[in-house]
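Only one chain is given next, in C-alpha cells, and it is the form predicted on its own.
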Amino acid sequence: MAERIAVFGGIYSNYLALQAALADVQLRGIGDVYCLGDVGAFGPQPNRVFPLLREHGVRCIQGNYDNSIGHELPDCQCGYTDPRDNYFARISYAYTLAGTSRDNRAWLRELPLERRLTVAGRRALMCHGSPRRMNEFLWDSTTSSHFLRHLAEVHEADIILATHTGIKWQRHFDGKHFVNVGVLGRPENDGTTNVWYAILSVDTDVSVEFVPVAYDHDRLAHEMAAERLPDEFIETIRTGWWTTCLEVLPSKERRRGHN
C-alpha cells in the first residue's frame, strides 16, 4: 500500500479553507499532515489558524512571513521588487503582526526551516520557496529541469516540496520530483474561488493529486471588510482573480490569468 502524506503552503490566515481542507484530509484517512509555511499574511485574524495547526498535529516549517513575524523583523522578506507589490505586501504585514499574539510568534520563531523525512523509501525535503532560498519563487514556466535535478543531486533529495509563489505544478526529472504544492491561503488567479492542497503518494513510483478545497469563500471577504483590509486582496477572493503579486507573475503564467 503506498505511504501517503497530504501538505500545503500559504494559509495566510485563511482559517475556513484550513478548516476544510483539514477536515478533507481526515475523510481520506492520512494521518501525516504538513504545512510549508507563511501561516499568516493577507486574510483576516491571524490567530485564528494556529489552534487549528495545533489541534490536528500538523507539522510546520517556517515561511518568509513566520521568521519575520517570529522575529518582528521590519518587513514580510517576500521577495518583490515592484514598488505597487510592496505596499500590499507592508499593509498586509503591519496588521498581521500587529494581529499575531506573543505566544504565536514565539511558536513561529521556533519552526524549523526545513523538514526531512523518508516516504516509502524516498527522500522528501519540505522548504518553502527552494532548498537554497526560502524566499525563491520557482515558477513551472521558468525554472528548468537542470536546475531541479541540481537542486534534488546538491540538497540529496529525491523530492522536493515547495510553495511559496502561489501556484501549485509538479515535474519528474531522472526518477526525481518537485512539487509546488500550492496554497490554502487565496485562489491561484484562475477565476475560481477554490484553493489547493497536494497528497503526495509514494509506492513504487511517486504520484501527486492536486486537491481542490471549496469553503465559504464569502464569509471570509465579509470578514476581511470588517478587518478593512484592501480591497483587493476581497476582490481576489470573492473573484479567484489576483490583483496584487502579478508584476511576480513569468509573462506565461500571466497570460493563464485575467490580467
The other form holds:
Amino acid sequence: MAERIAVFGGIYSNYLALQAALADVQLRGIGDVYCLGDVGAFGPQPNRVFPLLREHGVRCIQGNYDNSIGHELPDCQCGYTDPRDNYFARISYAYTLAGTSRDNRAWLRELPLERRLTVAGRRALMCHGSPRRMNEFLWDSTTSSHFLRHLAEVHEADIILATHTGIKWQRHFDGKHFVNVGVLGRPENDGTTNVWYAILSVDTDVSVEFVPVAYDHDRLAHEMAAERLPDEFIETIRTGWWTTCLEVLPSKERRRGHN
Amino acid sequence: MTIPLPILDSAAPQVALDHLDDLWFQVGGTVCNLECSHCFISCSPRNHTFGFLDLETVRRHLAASVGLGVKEYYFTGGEPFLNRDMTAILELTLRYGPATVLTNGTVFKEDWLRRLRAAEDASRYSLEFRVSMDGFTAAENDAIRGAGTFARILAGVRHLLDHGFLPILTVTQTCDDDAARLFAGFVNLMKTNGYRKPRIKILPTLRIGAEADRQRGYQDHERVTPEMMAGFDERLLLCSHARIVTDRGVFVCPILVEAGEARMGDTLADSLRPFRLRFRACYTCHQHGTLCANIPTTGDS
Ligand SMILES: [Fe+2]
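Mind sharing the form predicted in complex with the partner chain? What's above is the form predicted on its own.
Following is the full complex, with the preceding chain placed first.
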C-alpha cells in the first residue's frame, strides 16, 4: 500500500478553495496534509483561512508572505521591479497586513522554514520557493535538470516539494523528484478557474497526482469586490488569466496567456 | 580600442561564488553592427578585442556546466547574431537548459527565427530574447543607438512576436529621467506595435567604456568598501552566482571583460574562486543589484 500525503501552497486568503481542497483530501482518505506557505495575499478576509488550517491539522511551513506579515515587514519580498506589479503587490500587501489579526500574525511568525520527513523510505524536503531561498522562483522552463540535481545533493533529499511561483510542475531526474505543488489561491494562467494541489504517493515508485479543485469562484469574486480589492485581481479569479505579478513569468509559462 | 579599467588601490571586499547559477557566453565578442554611445565595452564593427565563440567552445563549456549544476545560460556580445553559429548555439543550449540572448534586434533572419521557434518548441526550456532599445521615440533612441535604429529595432521586435517570442525590452536609463515615464512610454509603444503585455526591464548605465565619455565616469566616492558589505546580501551581485566564457578565457562577469584582473582562468573549474570588488563598475552593481538577470534576484528573506 502506497504512503500518501496531500500537499498544497499559496492559499492567498482563498478560504473557499481551501475548504474545497480539504474536502477533496478527506474524501480520498488522506490523513497527512501539508501547506508550503503563503497563507495570505490577494484574496478577501485574511483571517478566514487560519481556523480551517488548525481544524484539519494542516502542517504548514512559512512562505515569504507569511514571513513578511508575521514580522510586519514593508513588503511581500517578491522583489518585483516592474512598477505595474509593484503597484498591485503593495495594495494586496497593505490589505492583508491590516486584516490579519495579531494572533494570526504571531502564528505565521512561528512557522518552520522547512520540513523534512521520510515517506516510504524516501527523504522528502518541503520548502517554499527553493531549498536554498524562501523567495526563489523555480519555474519549469527556467530550471535545468542538473541544477535540480545539485539542490537534491546539497540538501540531501530524494523528493523536493515547493510552491511560490503559482504554477505546478514536476520533474524526475536521476531517481529523484522535484514537485512544485501549485497554489490554491489563484488559477494558473491557463484560462480555467480551478486551482491545484498535489498528492504524493510513494511505494516502490514515486508518483505525483495534480488535483484540480473547483470552488465557488463567483462567490470569492463578489467578496473581493465587497472588500474593494482591485478589479484586476477579481478578473484573474473569474477568467483564469493572470493580470498581475507577471514580471517573473518566463516565456513558456507566459505564452499560455497569449502574451 | 580598449581603455584599461582603473583598479582601486584601497581595501576592497571579496565575494565568493555561492553557486554557479548563471553561465554567460560572450558569443559576439566585442563586435557589433551598432556603435551605441553608452556602451560599457565600446563595442563596434571594428572592436575585435574579443572575438566570436564557436559552437565547439560553447559545446565544451555546456558539457562542463552539467557537473557544476548550472541553472541558466545567457548569451551576449557585441551582437550575438553576428556570430554565424548563433542559431546552432541556441539550439544546442536548449537541450541543456534555459537560454537568454541579449541582442540589438536589428540583424535577425527569417530562417534563424524559424529554427529557433522549432528549437524552443522541442525543448522544455524557455528561450528569451532581451532586445535593447534606449528611447520610446526615434529621436531619443537614435541619439544613443544610431540613426535609423529605432525603426529597425521595432521591426525586429515585431519579427520576434510574429514567431511567437515574447521579448524583454531592455532600456538603459541614459538620462536622469524618471523610470516611470520611460516605463509608461515603452508600454504604450509596444502595445501600439501589437505586443499586448509587453515585458520591460529598465537598467542603470555603467559609467565605463563609451559611457564614461558620453556622460561621466565614476566619482571618487563611487566604490564598494568593506563597510558597504555589512548586512548586504551578496547574492545581489552577479559575481556571487555567475561567470562568463569569452574567447580569451573565463571572466567574472559580462561587465568587467576588459579588466585583466577579472579574468578568472582558462576553464570553468579555474574560475570558481572568490573575486575582489576592485572596480568602480562594481559600485553600480552594488547600488542596483540584479542588473543582468532576466528576473530580479531576490535578496535574503
Ligand atoms: Fe511565495
